[in-house]
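Next comes just one chain, in C-alpha cells: the form predicted alone.
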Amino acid sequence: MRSPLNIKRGPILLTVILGCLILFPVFSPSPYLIHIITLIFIWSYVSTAWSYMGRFGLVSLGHGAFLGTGAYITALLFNFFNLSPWIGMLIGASGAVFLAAVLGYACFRSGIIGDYFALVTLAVGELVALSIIAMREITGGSLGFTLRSLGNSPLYFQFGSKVYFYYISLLFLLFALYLWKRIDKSKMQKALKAIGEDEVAASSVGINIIRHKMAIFIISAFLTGIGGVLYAQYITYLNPHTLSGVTVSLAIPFKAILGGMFNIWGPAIGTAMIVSLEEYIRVSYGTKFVGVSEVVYGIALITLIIFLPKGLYGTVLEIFHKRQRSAETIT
C-alpha cells in the first residue's frame, strides 16, 4: 500500500518541474537553449500524439504523411492566399484527418493489422513526400519553400523572439499529455487495450473495432498535423526530407519508443534524449553522418522492440516498483 506521502510526492514534483520550465526563459542566459528547449517541445508534443495509438499496438511509420501534410497546407494558404496560420492551422490538420481516415478505413476493414499496417503507413508517408516534392511549383519540390515574413505579427504566428515559441509549444505539449490522461479514463481507452491484446476477443464481446481503432488513429493524426504547423512555422523553412517520408516517420516512433510509449512521460523523455543527442552531434560533427540516421533508426527500432518493449524510462520505472513492492512486503 503506497504511503500518503507517496501519493503526495508525484503532484508536488510535476509542480514544480513546471513552474521551472515557465520561468526558464526568464532566467536562461542563452537564446540557444531556449531554441533547444523548444524543438523538445514540438517534438515530444508530435511523439505523444503517435503515442496514443502506438501503445494500442496500432503502430504507424507514417505519421510524416500527416505532419506534413498539415505542414503543407496551412504554410501555402499563407504564402499564397495570406490566411492566418492560427486558422490555417486547423485546416491543415483536416488535412491530416482526411488522409487518416481514408487510410485507416482502408486498412481495418480489409484486416490489415500488425506488421502489415505500419509497413502501409509507411509507404504512405514516403507518398506523401514524393507528391509535395512533384508539385515542385507549387512546394518549390526539395528544395522547400520559405514562409513569407511578416515581422513580429502575432496574429498571423510570427514573433520577435523566441520566447513566445516556447511557451506557445509548451501549452500545446501540456494539452496534448492532459488529452493522454482524458483517453485513459475513457470508455476508449479500456476498449482499444482489449483489441490490442486480442481483436477477435474483443469483437466477440460487442466492441466495435474499426470505430475504435479509427477514432484513435484520427484523434493521432489531428494533432500531428497540427505539430507540423508548430514546425513549419518556428523554423520558418518547409522540405519534405524533414516534414514527410521515411525518416521522420521513423524518428518519431522512434522517440517515443525509445522513453517508453505506454507511460505519459516517455514520449517527452525519448524526445529529451534524441533531440540533445542530435544536436551534440551537428555541433561536434557537422555534416559527416548525414543520411546515417536512417540507417540508425531502423536498427534502434528493431533492438528496443525486441530488447526494452517499454523504452528506457518505461523499464526503469518497472523495475523501480518491483523492487519497491519487495520492500513493502519484506517489511
Second form
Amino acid sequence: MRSPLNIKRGPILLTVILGCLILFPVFSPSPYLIHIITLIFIWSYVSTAWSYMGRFGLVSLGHGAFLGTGAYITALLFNFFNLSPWIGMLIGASGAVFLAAVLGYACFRSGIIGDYFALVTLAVGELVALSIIAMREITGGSLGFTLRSLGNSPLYFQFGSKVYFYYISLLFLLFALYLWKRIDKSKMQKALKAIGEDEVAASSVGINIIRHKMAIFIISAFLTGIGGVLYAQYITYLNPHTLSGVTVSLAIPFKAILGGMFNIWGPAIGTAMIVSLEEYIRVSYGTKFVGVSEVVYGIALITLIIFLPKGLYGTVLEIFHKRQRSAETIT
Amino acid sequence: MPPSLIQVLIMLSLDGIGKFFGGLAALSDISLKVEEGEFLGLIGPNGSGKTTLFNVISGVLKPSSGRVSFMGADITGLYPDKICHLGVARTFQIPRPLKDLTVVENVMLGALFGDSGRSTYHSEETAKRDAIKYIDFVGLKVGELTMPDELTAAGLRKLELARALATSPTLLLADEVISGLNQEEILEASSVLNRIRDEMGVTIIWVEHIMGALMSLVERVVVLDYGKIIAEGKPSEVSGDKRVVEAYLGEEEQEVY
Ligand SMILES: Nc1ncnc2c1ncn2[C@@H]1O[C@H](COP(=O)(O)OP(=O)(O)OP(=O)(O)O)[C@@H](O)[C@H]1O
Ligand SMILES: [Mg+2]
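What does the same protein look like in the form predicted in complex with the partner chain, given that the last one was the form predicted alone?
To see the whole picture, the full complex is given below, headed by that same chain.
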C-alpha cells in the first residue's frame, strides 16, 4: 500500500513547480532564461500532442507537416488579409486536421501500421516542406518570411514583451496536459490501448479501429497545428526547415521518446533536456554543428527505441516502482 | 404441428465460401446453414480450415469467394467490429488477452464496445458490473487487479469466453476452449458452454479436438478435411462415417478419447 504521504506528495510538488514557473518572470531579470523556458513550453506542448498518438503505437515521423500547415496558413492569412492569428490559427489548425484526416484515412484503411506508418508520415512531412518551398511567391521559399510587425497588438497575437509569450505558452502546455488526463479517463483511451496492443483482438470485441485512430490523429494534428502558430508568432519568422521537414519532424518524437511518451510528464521532461542541451551546444560551440542534428536525431531515435523504449523518465519511474514494490514485499 | 409450420430461423448461412492463402486452398466451397439456438460442433484434423472459417465469419479474413449471411443480411467482408455489433462473438484458439490491461478491463472492453446499441450510453460502472458478472459465469477466479499473465491456460480460455460473452452475442464461435485443460477443467468448461446455450440462449459453433466432450454436447457435427466439408450429421452418425475415420487416421497424435 502507498502511504498517505505518497498520495499527497504529487499534487503538492505540482503546485510548487507551477507556482515557481508562474512567479519566475517576476523575479528573474534574465530575458534570456525566459526565452529558453518559453521555447521549452512551446516544444513541450508540441511533443505532448505528438505523444497523444505515439503512446498508442501510432508513431508519426511527420508532425512537421501539421506544424508547418498550421503556421503558414495562419501567417499568410495575417500578412495578406490582415486576419488576426487568433482566428487564423483555427483555420490553420483545421488545415492540419484536414491533412491528418486524408493521410490517416488512407493509411488506416489500407492497414498501414507501425514502421510503415512512420515512413509514410516522414514522407508527408517532407512533402509539406517541399510544397512550402515550391510556393516561393507567397511563402518566400526556403528563405522563409517575416511576420508583419504591428508592435504591441494583443488582438493580433503580437506583444511588446516576450513575457506574454511565456505565459501564453505555459497555458497551452497546461491545456495539452489537461487534455492528456481527459483522454486517459475516456473510453477512447481504452480502445486505443487495446488497438495499440492487438488490432485483431480489439476489433473482435467491437472496437472500431479506423474511427479511433482517426480521432486521436486529428486531435494530435490540431494541437500541433496550433503549436506551429505559437512558435511562429513568438519567433515572428517562418522557415520551412524549422516548421516542417525532416529535422523538426524527427526532433518532436525524439524529445517525447527521450523523456518517455507513456507518461504525461515524459515529453515535457525530454523537451526540457533537449532544448537546454541544444542551447548549451550552441553557446559553447557556436554554429559548428548545424546540420549534424538530423544525423544525431536519427541515430539517437533508433538507439532509444531499441534500448530505452520507455524513455529516461519512464525508465526511472519503473525502476523506482520496482524498488518500492520489492521493499514492500520484504517488510 | 405439421413440419411446414415450424418456424426455423436460419441464423448463419455460408454459401460457397472459398479462401486461398497463396496457392493453398484453406477453404473450398463451404456451404452451411446454422439454425438459431443450435449447438453445432465443427471438427477436422489439424490444418483442415476450422479457424480459417471462424476468421471468415467474424470478418478477420475476407473470403476469396462466397457469401456469409447473418440473420438474413449479407455480412461478407464487413469489419470485425461491425460483425461483433451485429451479434457474432468469437474466442481465439491461441488466447489473445490484452496484456497491459487487467483481466477485468479485458472483459470490460467487450461490454463497453461490443454492443453497438448499448455502448453509447454504457457507463464504466455498468460495464464493470457486467464484466464481473461474466467472469463469474465462466468460473474465473480473479481479483480486481489480476493481470492476464497471472492466469493459467484454463484461466486464459475462460477469459476468452468471458470477453466474448460481454459483447452480448447471439452467435458464439468457440475455438478450442477446452484444449490443454485437465479432465476436471474440461468438464467445467463444457458445462459453461452448455449453460451459455441454455441459459443465455446463444447459438454456438464449437471447434474442438477433444471428441468425447464435444460429441456428448453438440446436436450436429460438421467435419472439415482439407478445407472441404466431408461429413455432416448427428454425433452418432458422424463418428461412424468411413471418410471421417480415414481423415483422422492420417493423424498421428490425435487427442481422441
Ligand atoms: N493467415 C494465414 N496465412 C497463410 N496460411 C494460413 C493462414 N491461416 C491459416 N493458414 C493455413 O490454412 C490451413 C488451415 O488452417 P486453420 O488454422 O484454419 O486450420 P485448423 O483447422 O484451425 O487447424 P487446427 O486444428 O490446428 O487449429 C493450414 O494449412 C494453415 O497453415
Ligand atoms: Mg484452429
